[in-house]
Every structure is written in C-alpha cells, then in structure tokens.
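Take a look at this single chain in structure tokens; it is the form predicted alone.
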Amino acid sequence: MMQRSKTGIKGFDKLVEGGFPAGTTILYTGTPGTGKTIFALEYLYNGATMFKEKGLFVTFEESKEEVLEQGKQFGWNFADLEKKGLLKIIAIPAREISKNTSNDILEMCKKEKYKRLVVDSLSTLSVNAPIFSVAEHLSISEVVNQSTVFSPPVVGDLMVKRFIYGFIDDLRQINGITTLLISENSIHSDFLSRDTVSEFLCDGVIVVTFESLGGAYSRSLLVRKMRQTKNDEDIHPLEINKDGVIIHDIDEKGK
C-alpha cells in the first residue's frame, strides 16, 4: 500500500486519495492573498500534532517572529513544537540567500530526518540563489543559437531554470521527505509558476486563486496534477477561518 503524507486539512485529503504520496514534491502556487503560507503551516502543524512527523519550514518572506505570531492566530503553538523537536522554523532574509542556502536546506533535511519540508517561497529562492552561479556552467548552445541575440537576461533566466531543475532533483533523492514548494503565479500568464518550469518538474501541482467576490468563498483550489495517485479535477471553494483552512465540496458553495 502506498504511504501517504496526510495533510489533516479539512476536506483536502480526499481530493488526492488520502494525502500526498509520501516522498513527492508538490508545487503549491497562487497569486498573493490566496492563503498559501497558511495552508503550508497547517500541513506542518498537523503533521507534527496528528501524525508525529518532524517538519521543517524555511521562509524567505517573513521573520520567524511573524511566522510564530501567524500560527497563534489559528491556535498553532509552533514554539512548543520546536521545543519538542517536532518542528523547525528557519527565516532567511532574501538578501542573505547564498550559493550554499539550498545545499544547507538539503543537508539539514538529511541529518534531522525531516518527513515534511516547506519552502516559502521557491520564487524568492530561485531568483536569488542563481546569482551566485557562474556562467561557465552553461554551454554556449544553451544560451544562444542561430536565431538568438545574446543578452545577460537570457543567461539569468537559464541559471534560474538550471537551479530549479537541480534543486527539485536533489529533493527527490532525500528518502521519505514530502516537500511543499510555495510559488507565485500571475493571472496574466499562461504558466502556473513565475519560473515557468517547476510546474512540469514537481510531482504534484495545486493552484489557488482569489476573486474579489466577498464572503467566505473568495478563494478556490484546484489539484492540477498529482503523480502516483488519482486526484479530483474540480475547482473547490477554499475557506480560511479561525481554525485554519477548509476545502469545501462544490455543491456547498451555493448553500
């Protein structure tokens, strides 16, 4: 029987036959204000409290104090979980991201044997980490061809994509860890992520959207793909209340 990394988030696990396939890498993507970080934090909190699975939360977007305070709003005592060794929160300002940051995250996961990892966000990591790469790692055929005019932005884009390929592949090599990569997308783009490649590389893709309709159902969630398991293909209303995230059935929206 396939092992599952259950989220414990009300209404979600049934959309993916009981939870994420263990050991997979999931892209959780959406526009600002869709509750991406809240979903990810609840995934880690439930993992620690319901399933006794150690989790690591790495953020480049907020301070640790802000994360702890956000948890308190939903009754999640992250400080207590850290004391028990069930959760680790690391906040790294974007300006402090270095060429070693991604490797440090990978090595920490291996050493501490974390079962759940959240990176918030892949967008920030992938934009900042590759600036420490050197162009000699790229072949000239990757940068230019007969119809291409060479320019620095071309090299920068390729470095970002090369970094993402490597990072996601390295995550897959860590035995038993299920990873949630938070990403941003744009309503004006045909791609599901800002980097345009992680949606193809990740085992699963979850897309959250926000519409200014008012009320509880302004947000919606779609499991776009999920390898190794069947997934619900409908768009579901997503609610954020005082206890966290709730994924509703479609027929509940009109009630």
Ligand SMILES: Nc1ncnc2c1ncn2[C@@H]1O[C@H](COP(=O)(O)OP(=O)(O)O)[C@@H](O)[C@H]1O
Given for the second form:
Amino acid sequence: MMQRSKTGIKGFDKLVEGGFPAGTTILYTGTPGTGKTIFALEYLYNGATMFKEKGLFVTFEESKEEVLEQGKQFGWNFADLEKKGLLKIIAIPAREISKNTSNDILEMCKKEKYKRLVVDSLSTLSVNAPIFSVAEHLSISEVVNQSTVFSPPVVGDLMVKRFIYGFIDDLRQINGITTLLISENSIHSDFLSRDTVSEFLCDGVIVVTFESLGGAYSRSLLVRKMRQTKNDEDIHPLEINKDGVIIHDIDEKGK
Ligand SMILES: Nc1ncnc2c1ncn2[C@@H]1O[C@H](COP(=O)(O)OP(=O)(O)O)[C@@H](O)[C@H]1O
Ligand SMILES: [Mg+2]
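Go ahead and give the structure of the form predicted together with the named molecule, now that the form predicted alone is out.
The next block holds the full complex; its first chain is the one shown before.
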C-alpha cells in the first residue's frame, strides 16, 4: 500500500485514505482568514510530535515571532520542537525574496532531509521571485525591438507561470518530502489559484472557503483533487477551536 503523510488533523485524514500520498505536492488554496496557515502549522506540529517527521515551515507572510505566538495559542510549542531539531521555521520578508530563494529552500530540504515542507505562500513567492530573473532572460533590446509588444501584465504572468512549473518540478525531484503549498486566493474565479496553473501541476488540491451565513460554521473545506486516492468529494465544515483545526462530517452541520 502507498505511504501516507498523515496530518493528524481531526476529521481530515479519513477524507484522503489516511493522509496525503507521501512525497507529493499539495496545493492548499483559499481566501484570507480561512485558516490555511493554521492548518499547515498543525500539519507540521502533528508531523513532529505524533509521527516524528521533521518539518520545514517557510513563510513570507509573517514574522517568526508571530508564528511562534500563533502556535502558543493552540498549545503548540514550536520553540521546543526547533530545539529538538524536529521543526524549522524560516520567515523571509517578501521584499527580501530573491532569485535564489526557491533554490535555497530546495537545497535545505535535501540537506536536512525534511519529510514535510510548507511554503506560505506560493502566491507571494511566485510573484516576487521571477522579477529578479527577468534581467537575465530578457534583455532590454529584446523587449523594445519586439514588433509585438507584450503588456507588462502578460509578461509578468508568463514569468510567474514559468517559475511555478520549475519550482513544482524541482520539488518532485526531492525524495520523500510531502509539500503543502499555500495559495492565497483573493477573488472568486474559474481557477482555483490566482496563477491558474498550480492546480494542474500539483498532485492534490484542497480548497477552503469562508462564507458566513450566520450558522454554526463559516469555513468549509473540499478535497478538490488527490492523485492516487479515492478522495471524499463533499464540502465539509471547518472549525478552528482552541486546539486547532477540526473538519466536521457534513451530517454534523445541522445538529
Ligand atoms: N487562537 C485562535 N482560536 C480560534 N480561532 C483563531 C485563533 N487564532 C486565529 N483564529 C482564526 O483564524 C484566522 C486566521 O487563520 P489563518 O490560518 O492565519 O488564515 P489564512 O492563512 O487562511 O489567511 C483568524 O482570522 C481567526 O478567525
Ligand atoms: Mg496565512
């Protein structure tokens, strides 16, 4: 049977035959405030404490202090896990992302043999990283001599897509690491991610939404895609309580 990377998150693993297929890359996408960061942190916390799997959390969204503080609210002692070498938290301000950032992450994963990687978020990495490679790949003369002038958004869009293709492909080359790529979706669109390609490239896609209708739960989770898995296909209420994330069965909702 195929190995599973168990999240240990209440109510989740049974939706995907016991966990993410080990070694795959999962896109975890949703609008702000849907609990993406908290889910990802719990995935790493449980990985370290329940399954003794080393994890790496890379964030471009928050400071390390904020991550440690968020963990404390749920009783997750990240500082202690870092001391034990079971977790590494790296906070890189978005403005400090360079063309080397993604390679640095990949090299670190190979060297330290992490079993779990979270990138929070792919959206921020992918729009900031490619900017620095433009100069190398496109000379000014190439651009200004074009008879067809691409508008900057189109060029930018292509750069982001090309970056994502490369990054996800590189992740695939690393043995034994299961990756959660968080994708910040700002608007409702026909695509699951803002970049429109990562959902096709990733092995799995989880979609979380926030829609407050005044009921018991405002957030919900759907396993939209999971290769090598007969996954659950329902939309489940997602709750964040004092212990972290809970995915409820759908029939619990009306009770
Ligand atoms: N200690 C807590 N207990 C319950 N809910 C919390 C707690 N801390 C944060 N939240 C909820 O989680 C939300 C933030 O979750 P987060 O994972 O950062 O969202 P995202 O990464 O999707 O933007 C907050 O808006 C709040 O509603
Ligand atoms: Mg977040």
